[in-house]
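The chain below stands alone, shown as structure tokens; this is the form predicted alone.
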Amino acid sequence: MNKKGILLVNLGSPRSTAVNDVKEYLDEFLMDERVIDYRWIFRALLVRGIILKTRPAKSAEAYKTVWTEEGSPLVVITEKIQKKLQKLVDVPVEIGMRYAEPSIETGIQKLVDQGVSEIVLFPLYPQYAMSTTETVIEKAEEVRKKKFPKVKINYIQPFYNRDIYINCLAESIKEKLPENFDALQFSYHGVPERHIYKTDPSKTCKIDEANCIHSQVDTHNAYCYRHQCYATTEAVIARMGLPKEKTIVSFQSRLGKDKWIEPYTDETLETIPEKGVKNLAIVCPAFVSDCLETLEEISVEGKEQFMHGGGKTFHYIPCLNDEDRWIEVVKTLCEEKLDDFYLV
């Protein structure tokens, strides 16, 4: 019987907060054609001719504010998930990052070195997007075909609406909610609108309330990131018993001048105080591990924007990170795919 293993894949992080390390990381990240989906020459001109001239120094300073003695929060938390999961399963578990080290290739190699020939690969993104789940799968297949042609890989699909995940997320948020709050904001990572259309196999997706918020999953939104974000939100607040009018959905981390999916988190944070939201709780369900985008962009910059707009209290709710209930969800989803190997 072929030996099986699990590879947990997250986004990645610079090796350190040194400007050169941040520049190297940003180059790999932003030159990914599924992140900035321009033709190579235009992508290179934008990234290497403009962005990497100034952004690494600024990003390095931001990373310094979240870096721990152990290292990058995202990598450290992913390692903790790996160690906890390893205690619950009887197959080897390794981690890989889409960008930087440990790479997906490094993770597969470690499993192969342990005799593994069938891998369950878990992209740690609840919702599907071409710049997250899709690029992980494409990179893993590229590595597999080039370096490990005899290895089989089963991919865990987006779990944004799975009951075990919704229950886990709802319980985690509910435990951390402050006693008094005017609204709970769900801030998801943003993507350019054109990414939504590119990932739609039916080519009929429309970015509007009817299609993204009130529709059921079907052929035109099965890969719609915006729809999946709203679906996660609605399922969580229903599980929490929270009135819909007490919740807000927005999208953060815009890059460049292209149209991204709306509403934007930064603009929302600046304007909601004048609409009566003075005490805010905010959570980032596109991430399962806290990282620069949650610990600095939301918890620090977002708080400043909200308070500047007239807010009184701002409460950031951490990601699931290495909570035991989340590890149980990871275990269940992995075991489902491990079982698939036995059915082939």
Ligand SMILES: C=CC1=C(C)c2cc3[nH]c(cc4nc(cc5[nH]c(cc1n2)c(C)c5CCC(=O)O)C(CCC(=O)O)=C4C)c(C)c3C=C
Given for the second form:
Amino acid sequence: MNKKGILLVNLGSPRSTAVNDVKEYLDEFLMDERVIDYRWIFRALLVRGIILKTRPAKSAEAYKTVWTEEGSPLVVITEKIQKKLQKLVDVPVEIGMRYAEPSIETGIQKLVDQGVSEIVLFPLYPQYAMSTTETVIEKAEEVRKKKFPKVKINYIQPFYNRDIYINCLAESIKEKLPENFDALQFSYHGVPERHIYKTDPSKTCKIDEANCIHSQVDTHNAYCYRHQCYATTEAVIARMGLPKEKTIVSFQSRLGKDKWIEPYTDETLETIPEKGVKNLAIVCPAFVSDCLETLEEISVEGKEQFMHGGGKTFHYIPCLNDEDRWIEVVKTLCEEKLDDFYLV
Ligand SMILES: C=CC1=C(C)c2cc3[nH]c(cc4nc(cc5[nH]c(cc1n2)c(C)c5CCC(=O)O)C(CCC(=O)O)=C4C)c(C)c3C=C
Ligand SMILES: [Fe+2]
Ligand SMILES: [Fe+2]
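Now show me the form predicted together with this ligand; what you just gave was the form predicted alone.
Starting with the chain above, the whole complex follows.
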């Protein structure tokens, strides 16, 4: 029988906080055509001609504020998930990062070295986007075809609507909520609106209330990141028994001049205190592991924006990271796909 293995794939971080390492990382990340989706020449002009001239130094400073002795939080936490999962399953588990090291190729190679020929690859993103699940699968297929043509890969699909995940997230948030809060904000990583239109096979999404937010799954919503973020929120608050009026959804981390999906987190944080939200709890469910975008952009910058707007207390709720209940979910989702090989 063919030997199976699991590859957990996360986004990846620079190898260090040195400006050159951050530059190399940003170059690989932003030159991905599923992240900045312009024709190569325009992408190169924007990324290499403009963004990489100033952003690496600024980002390196931000990375320094979250970096630990073990390294980048995102990579360290992904390693912790790997180790915990490895104790629960009897097939080898490795990690790979979409950008930088350890790469997807390195992860597959490690599995192949252990005799694995059938891999369950888990993109660690709850919601589908061109810049999340899609780019991971594209990259893994490119590597597989070029370097490991005999290896089979079974991909775990976005899991934003799976009950086991929703229950896990709801319980985790509930446990960490402060006693008094006026609102719970769900801040998801943003994407340019254009990405939503591009990945909509039905070409019906207008990025509005009617098309995007209602929660049934149809051909459009199967690929609509914005819909999947709202659906995650709706399911979690239903499970927590939290009224909709006490929740806010917003999108963070926009880059460049294009229109990104709204409402924007930074603007929301500045303006909600004057609307009566003085005590805020905030969670970032597009990320399964804490990273620069949660530990710096939300916990530090976001807090400043909220306080500047007149807020009183700001409570950041950490990601699922290596919580045991989340590792159980990872295990279940992987096992479903391990069994799937028999059906292929
Ligand atoms: C969770 C899903 C993510 C989506 C969707 C996403 C889209 C996206 N990101 C950029 C640009 C940047 N993102 C950066 C950091 C970053 N992004 C994600 C996740 C998603 N990105 C994570 C987990 C991280 C943190 C990585 C870490 O090492 O901790 C950065 C780098 C940091 C910075 O300079 O601000 C950039 C740049 C775009 C353009 C985009 C959609 C098209
Ligand atoms: Fe990002
Ligand atoms: Fe939509």
